[in-house]
Structures are given as C-alpha cells and as structure tokens.
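Shown next as structure tokens: one chain only, the form predicted on its own.
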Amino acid sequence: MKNSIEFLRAGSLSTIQDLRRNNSRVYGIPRSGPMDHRSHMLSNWLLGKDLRSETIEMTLIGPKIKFNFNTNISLCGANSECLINNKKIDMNKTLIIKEGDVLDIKKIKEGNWIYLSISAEIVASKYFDSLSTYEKSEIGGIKGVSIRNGDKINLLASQDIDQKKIPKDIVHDFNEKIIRVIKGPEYYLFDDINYFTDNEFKISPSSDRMGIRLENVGNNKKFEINLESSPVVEGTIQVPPDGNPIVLMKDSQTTGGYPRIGIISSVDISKISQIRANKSVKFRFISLDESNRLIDYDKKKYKSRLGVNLVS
C-alpha cells in the first residue's frame, strides 16, 4: 500500500487508541482507548476528523516516524519538543506533512500522553469494532501489542483539510492538581475520610494505563474492610488495605475487591491521566449533580469554542 508510516523509532510507550469499543465490558475486556481522552479528541477535530477515530498514543520518549505519502497530521497532549526534519514544529494546530518527511517527537516536558492524528485512516485489526490496542489480550492495534522499531503501517488515502488551531484557553493546563470526586459505593464503610481529602498524594512511578497509583509518604494508615468483587469502572478510587489508592484507567479489570472511595469526575479524568510520576495530587469531593453541571458547563464551552462536544 501506497500510503505508510514507517518507525524508525518506537517510543517508550506508542500504541494505536480510539473511542469505539463498546459493548466489551459484560465480556471482561476493558474498553481501552486514550488515556487523555480530551486531547485525543481535540487532536481529531483538527483534522477534522470524527472524534472517536483512532490516534497513535505515546508517552514519556516519542517516537521517530517517517511518512511516505502527502498528509496533515495535529499532535495534541503533553507538551514535548516536536521535529518535522529536524525543523521544531507547534503542537495544537494542524501541520502538513509532505512524502518523506521525518516527524520527531523528543522527550516528554510536561505530562505524560501525547496524540498523533493522521488525515487518513489507519489499517489494523478490530476487537469490538475497535482498533484500541489492549496489550494483556493481545487485541487491537498492530497484532494486539505496541508499536515496535521498525513497524510500518498502512492508511487509506488521505484527506483534504482547513488548516484550523486550538484556542489557548482550551489548552490543558498542566498546573491543576486538585480532582474532582463523587463518592463511591463504599464511601461510608471508611471512619476516617479525611485522610484522603486532606492529604496530598504522590503518584508512583509503577502507575501504567491500568491504574494509577498513589503514594502518602510516611502514611501508617490501613483499611481492613473486606468485600466481595463488584464492578469497577474508569476513574474508579480503590482503597486496598495499606491506604494507598488506585485510580483505575482505560485497561483496568471490569471488577475489583477492594473498596470504592470515590469515582473521579469524568471533567478530571483527562487531567489526572496527565499528572507526572512523583508529582502531588489532591482531591475534593463534589456532589453528582455538581458534577453534571460541571459536565454540561465543558459541553457548551467546547461547543461554543469548536463548535463540538469533547466530553466522553
């Protein structure tokens, strides 16, 4: 085929994601997709693209691409040091992209995810109607795992597209560390719920897209409160008895034992997925109908600004 990117460098971590598996839960397998799901969608409006189509996902080192056909392509996310033949290039806009051209994506300054978006669709296997790449499964993506030195991959013919750039004011702010939290199912079984609201959090280094994990340095506090297994959910607080929660993400189990504190906000799950190894955290807890109007004032501020919604 014509039209491919070759990868003359992996990344650290590059792995084809999207927004259209659906249905796979009752199964077990999670839904994937991007960790940054606001991102990957604002990389795909700029190419005018529907916001579910698939991006490519890397993370801490990017990766090294060369294309071998005319396109447009937009890079959104953790802000990172981009090349195009050597050439720094802006994130947040659309750029085009002649036969031959070298993109580079340096190490990563803040943040953790960035998203590549292609003016073309990209040709790989589907799992639920989806090209999300789920690695413990093997499904997805380029033969179930992520983008190896030397992968090449194929699109289909590329599409002519305004040149468009996101307002600043849409732009993730990578300052924010305080999250938004509803209470979880076992929010009232814990006698101490200050401890996590007045407390500052560590994210830990061992954190991955299953899960983040959070570290209280010096924290003696424990949780002895046992529970059958139950449905667990994106952005989900577990507790395990040693205190430290875990905020599960895209490719986390469909069930869990340990006890739910919170759910994150839908509005923050996008912000926290950005917050660096080491980094604090902070969390508030909100009521549900605050949270939807906090969801409905992001719907017709993206609405008004791009004219879409960007809220999952």
Second form
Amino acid sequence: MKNSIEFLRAGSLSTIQDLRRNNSRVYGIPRSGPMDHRSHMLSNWLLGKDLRSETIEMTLIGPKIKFNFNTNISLCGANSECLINNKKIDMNKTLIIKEGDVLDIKKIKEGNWIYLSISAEIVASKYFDSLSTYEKSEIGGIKGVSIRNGDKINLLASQDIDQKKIPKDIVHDFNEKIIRVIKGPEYYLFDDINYFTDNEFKISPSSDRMGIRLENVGNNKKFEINLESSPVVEGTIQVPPDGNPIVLMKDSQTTGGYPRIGIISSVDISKISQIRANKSVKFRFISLDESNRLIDYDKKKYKSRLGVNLVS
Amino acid sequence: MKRDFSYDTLGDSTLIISTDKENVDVIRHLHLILSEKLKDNIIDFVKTPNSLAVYIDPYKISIKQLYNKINTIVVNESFDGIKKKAKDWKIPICYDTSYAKDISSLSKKLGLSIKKIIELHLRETYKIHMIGFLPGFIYLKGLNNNLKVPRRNTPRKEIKAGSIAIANDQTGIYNINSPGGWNIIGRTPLSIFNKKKNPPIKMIEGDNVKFYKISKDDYLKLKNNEK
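For comparison with the form predicted on its own, kindly provide the form predicted together with the partner chain.
Zooming out: every chain and molecule, the one shown earlier first.
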C-alpha cells in the first residue's frame, strides 16, 4: 500500500509550500513559498531534510490529518494546540507517527502560520521546479489550490531519522513588533518620513499571502505620487495614495507602481508574517550595511546552534 | 560593444541593473548571460525596458558579492543586444459597461463621452513595455494623451481575468483574476496566459498590440471557444 495522508478536516487555508521556485518572475509568476520561511526551514531541519523541501503551511484553524504509514513529523511556527490521537504534543521537536495516527491542529494561540514537515516526499504538481501552491493561477500543490476536506496526498518512502529539538533561544518570539526597514527607491519622495517611524501601524485582517495590509492607528495621511511600474520584492512596503502601507509577501506581484518607501530587512520578514491581525508594528529604518551585518550575525547564530546554513 | 550599466539595490536581496536609456535588446542579452553564468546564485529576474532586477537569497550570497561577480562578467562581455522581430497581435475587446467598471466614472473625470474613450483607445497601436505584476500581466505603452488618468486611490481586491485597464500613459491586460489599481475599461475573452504552455505567454516585450472592438455576444461566443 502506498504511503498517504488523509485530510479529515482541511483547515482554513492549508497549502503545500517549498522554497524551490526559481525563474518564474520573468513571466509575472510569483515565487510563492512559506510566509514564515524561517519556521518552514526549522521544521525541515528537525527531520534532517533539505531546508527548501515542501511543508504543509496552515493557519487560523488547522487541519485534522490521518496517517496511513509509519513516519516522523515536526511542527514549527505559530504556537498552536496540537494533538496526536487526542493527546497533547509539543511543537518544535521530532515526533513519531504510527500508521493510523490522527494529528489534529487545533486553534492557533500565537502567530499566524504553522508548518508541518513529514519525513517523506509529498507527491504533488510541480511548476517551475516547485510544489508551492499559488491559488490565483492554480499552480503547484494539489490541483493548484489549497487542501480540501477529504483530500488524500501520496508520499514517497519514509526516511529513518534522529530525534531532534529546536533550541529554546531559536524558537520564534511572538512579542516582537519592531520591524527593520531599508530605505526604498521612493523614500525621498515622502516629505514627512516621521509619519512612518513615529506611528504604529495595525495589521489589517484583510492581509493575505500576497500582502500584509497596514492601517495607521492615528492620523491618516494621503500621498499623491504617480510612478511608472517597477520591480518589487517580498518585504517591499508600498504606499498607495490612501496612506495605508502594504507589505508585499510571498505571493506578491513582481512589479508595482505605488511608491516603495522601504524594503523590510531579510532578517525580519518571518517576524512580520507571524504578527496577528489587529496587532501593531513599528518600523525602524536601517542601512543596507546594517541589514547585511544582521544577516551575517543570524547566519552564524544558526550555524552554531543548528549546524546548518539557512540557505534557500 | 561594451556597456556601462548603473547599479541600485532594492533592500538586501535585489540588485537593479540599469541602462541609461530604454533598450529591451540589451536587457534581454544581459538576462541571458547572467542566467547562464550565475544560475547557482540567482533566484530570479524581472525585466523592464531599461533595467534588470536580479533576485538572490542574501543568506547565500550578499548583494555586494553579487555585484562583484556581475561586474566581472559585464566588463569582459560585449552587449550588442539580442534582437527579436516585433510581432503584431490583434486583441478583441468588449467595452460593454458590465465589463468596463470604470468607463462611466472615467467619462466624467476626463470630460469625454464613453464613445470617445473607446475611439481613442482603439485608435492607437501599443508596444509591449513589460510583462509582470501578476502572471501574464501586459503593460502597453502608447496610450492617447487624452486618456491619461492616475491609478485608483485604493486598489480593488479582485479584477476579473481578461480585464483591460488604463493608468497614467499605459493600458494593460489582467490575465488572471487578481487585485489591481488600474481603471477598467473593457475585457478580452482571450486567455493570453496559459500555464500549461512553456513559455506560458507568447507575447514578449517590444511586440505590437492593436485592439479591435467586439460586442457582448461575440465576447461570450469567443469566451466559450476558449474553454
């Protein structure tokens, strides 16, 4: 019998994501991938997998999954109540699964996105070398869309692995709200830059995998700037004329015409992805050099704590 | 010939290489060379008529290291450009108000009748400026001066695939259902972006596009044939 898992409950938005889509932006196709790529990588690390490998990304209400083979799994990211056969289990460590076990991801308590890695390769549709689901064009994943109730997913042979735990100091801190930003190409067009650093911005519930929409808590300010569309990248903070910034995320467009006031440092993208709707963020501008130093520090920290390079 | 490019950064993971003036052939050439020579370091590219955005994982290679590698390649390479003969595309468009959500408000804003807007939009031959934004979105240059209008203040959450819109000096085609901030004036029944084909879109930058008007009945017939 083939290895498979069955979704007894699909959850609010469960999708297959990896870090393998390259060279698709030329056609306007986003790279997609896990919103919190850091937690995605950690869940793969726990199983000794290539950090880019596919995981199942879940949010809000997680899925209920039945396993029909013996394997190992791991869960990282948003702090959630997780059960195996109705017994509470810990996140951030390798877990043993026996044939017939049912994993139930209950309500998420902190953060937005939780990742399930399985010690076996998922069979799904590949697009530009990647299994990442991009629903708008219906590519990757299972028929290009999020997992539905009753879906069965096949997997290749399960690997035997060592049991591991994520060191405490590396587990996501959900209390941070300072987001470090590098000046964007249109930074100089904003005559009142303090508006962005003095105010806190609330995460709007209408945020999605394409972008995190922000609302100013205090005085809303309008910006009337018309530009030619130009390239953008995840972490780009665009400011439409209504003054409510949009942080572009994994399914974001490849080009855009709203002024790019800043780009979030690569070290803080995972952080902002996990901040919940109606909570607030505060921006702090840093230089490119400072961002590079933070990346170097981060790389060394993970290398010493986990023994791997956090490379996608 | 050797070329001087200028370099800018977009955050810590994107390098923008620009030519001093628009030259799609040279950008195409640069894209080809870099995607061959630095394929292990580069995740992706976005082309514009005067620039190439190069995307990296800054945990693998820093922007500075990437710049040094590219600079070494660029100084030793001759960039004569890769020329491609421009193709002419004819695209049907239906301006029925059920598809042209913004045409009535534009008529007021621009002080032009709907008929005049349609006439001016049909009159011009457009050049594909770039492809991007979302899968298969086509930016077209050459919009009539009288149709110039800014983007909407707040982008719409969903625009239907095939929608044809205007903003500033451009007209564009949305080829998948998506959010967007342009003013919608019509819709085409053609599926220009086909994910099952490689490449998923046949049109390339520099090609010419001309629209021709169809009725709602024709739209529905053609749409049915596309399925």
